[in-house]
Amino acid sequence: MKKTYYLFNAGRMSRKDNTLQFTPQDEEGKELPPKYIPIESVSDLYCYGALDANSALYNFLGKSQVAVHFFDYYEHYTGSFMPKDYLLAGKVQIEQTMHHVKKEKRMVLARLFIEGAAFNMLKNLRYYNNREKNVQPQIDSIEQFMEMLHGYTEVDELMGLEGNIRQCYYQAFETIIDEFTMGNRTKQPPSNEVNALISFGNMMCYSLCLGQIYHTQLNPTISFLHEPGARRYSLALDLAEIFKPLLVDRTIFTVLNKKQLQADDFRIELNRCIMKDAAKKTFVKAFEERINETIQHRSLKRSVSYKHLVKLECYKLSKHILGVETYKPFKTWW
């Protein structure tokens, strides 16, 4: 079964006949014993520290279809290396196109977005206020905030709604979190360790959707909730957003609260927090045990991970460019 590789270390990647040879720096640049990965067990490489590799090993990393997903000293996504498309349909991205060009077939999948994510923060904070945490306000805030999604005609509108959702959403954290703060969401740079954990954890998710678009033929340029940009895939922004609730937050709350992270897991370096890369080891760890983890599928009738459940979204969203099956966006139903 193939995996994901995380690349903490900088290092020298290279081609050994048909195997990855990873060969390791430490922190003195010296070269440690090299690691050996056999290409049919990788799906995609996170790299954290510098890569030094040549278009030879990306020649071999594309025709074996494995991504690479790069990420700079502060922890920001800075961008993928993605192998040539394999899944290619005309039809889909004509009907695509259209979907997004369409006001009135865009709004439709933008609600949907919107409504997928609420429900699951909603989800998220029903779970923590039957367990003690008094988050009914923010509660009431967001359901109120819901009443008005069919009211507005416009993205841009639409996506002030989902900020407004966000933050109300976020305001509860300081309730549910028990020994840090959250305070005001800050992205750039993050002022502490929630928002540092959110960003790196939204970096993640956004990654993880991006790859399985690939593994079908949509295509992630073309997005509908957020506004197509240069040099990102946004439909992996939308998809991600019905799913930091599920993966991204309850992975936060849990690695806080059961103390799997501390307060000197993370500096403060030119006002921004940052994570130390034992944090990072932890998180990615507590991440991938997250979206690993398998659940009972109403409608398929067997278990499937939560990275296959973003999978089947793509196809979901599939099926409903092409006007065979009306778009239900992902909720929670446990």
Contents of the next structure:
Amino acid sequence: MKKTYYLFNAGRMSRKDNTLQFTPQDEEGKELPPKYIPIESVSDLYCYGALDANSALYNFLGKSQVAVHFFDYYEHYTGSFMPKDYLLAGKVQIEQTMHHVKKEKRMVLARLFIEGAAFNMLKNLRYYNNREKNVQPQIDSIEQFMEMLHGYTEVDELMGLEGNIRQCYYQAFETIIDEFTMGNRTKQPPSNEVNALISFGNMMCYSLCLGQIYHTQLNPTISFLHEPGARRYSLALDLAEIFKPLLVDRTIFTVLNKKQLQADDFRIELNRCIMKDAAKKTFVKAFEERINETIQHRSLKRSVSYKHLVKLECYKLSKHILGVETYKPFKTWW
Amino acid sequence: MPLTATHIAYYHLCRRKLWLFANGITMEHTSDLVADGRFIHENSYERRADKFSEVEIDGSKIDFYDAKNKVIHETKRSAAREVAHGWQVKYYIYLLKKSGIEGVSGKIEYPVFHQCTDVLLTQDDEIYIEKTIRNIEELTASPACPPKIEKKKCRYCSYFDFCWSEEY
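Let me have the form predicted together with the partner chain next, following on from the form predicted alone.
What follows is the entire complex, opening with the chain shown before.
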């Protein structure tokens, strides 16, 4: 089973025969003993620290179909090195484009993404509502918003509805999270600890979805709910909506309520809150554990990881696009 | 896409698999079994490469062809004597015959089990292959994806997750 590797340390990654060699550097730039990573074990690399590499390495990574995702000092996603597309299917490309261009077809999928996302948000809220956190008001208003879902005929109206649902949902975080306050959702920059975690987690989820889409025939730039942006793989944004409540938000609740992350794991600068390196590591570790958790899949009748659920979502979407089977969004069933 | 031995093999395994494959939905990169088979192919009979050659004909790749004795060698991972394996090799013989090389025979080898099966192309087989080619062309050109077959057979297929992932 291939794994994601997270590089927090600065250092040099190079090709050593047919293996990856990572030579970390300490704070003074002195080289530490190299570590070796067998290429067969790598699905992708996430770079948070400064990475030195040459084109020979990228040729090697490209050939081995390993993507590299980069993040800046403030943990913003800055871009990816994506190996050459290796799964091209003309029919899927054309049908996916048709589902974007034909408004009725696009609306069907856009609605389903919101339906799946809202269902999974409600699932989280109900879970905590049963555990003496009163979030009933938020549950009620999200349910009310959901009733409006079929009245809309424009994609941007749906995006607005999605925004309202999410705002409601984030209000409940105030009740669910014990020690920290959330306030309003702020991005660019996140104003407090919870917002910083949401931004970081959402970006992890987005990269995960992108990584899974890459290994299917879907085109990551053609989306249905989000507008295809020039620089964004917007289909990954569509998929991430469905999985954020399960993968990101639950991880946030855990690390905060179990006090794995505390106030001194964050640094408040002028107008932004930054996660310290140790905090990022803790969160990434918790997130990795989360996505590798397995459940017994109902239709496959075998156990699958949460991460694999994202891939299955891509398959279901492909089937919908090809007219094989109508897409139903993933809904947490346990 | 030219019709290859893979089409012939999939035609005998599952029509849906054939349709998906022919429409560009390939899944082999996800399959540990396929990776395993490739490993066995690359690491069995290592000295053979000196004597035999890899032949590409009409888009189909014959892994080992012994030109002196006119024998096609095909290695398979599983001992399951799949009908599809036989037709794959018969199709190779057919392709060689079409390009003027007569009297070719085939050998399917199962290195893990130290077993092999001989394959010959009869006149009836040739008629059947030609009919099959027409069927495949018709099937893959159709806009509708064929239905799933019974799940028991699907378990080890690389398309299993694709076909059977559903929500209730």
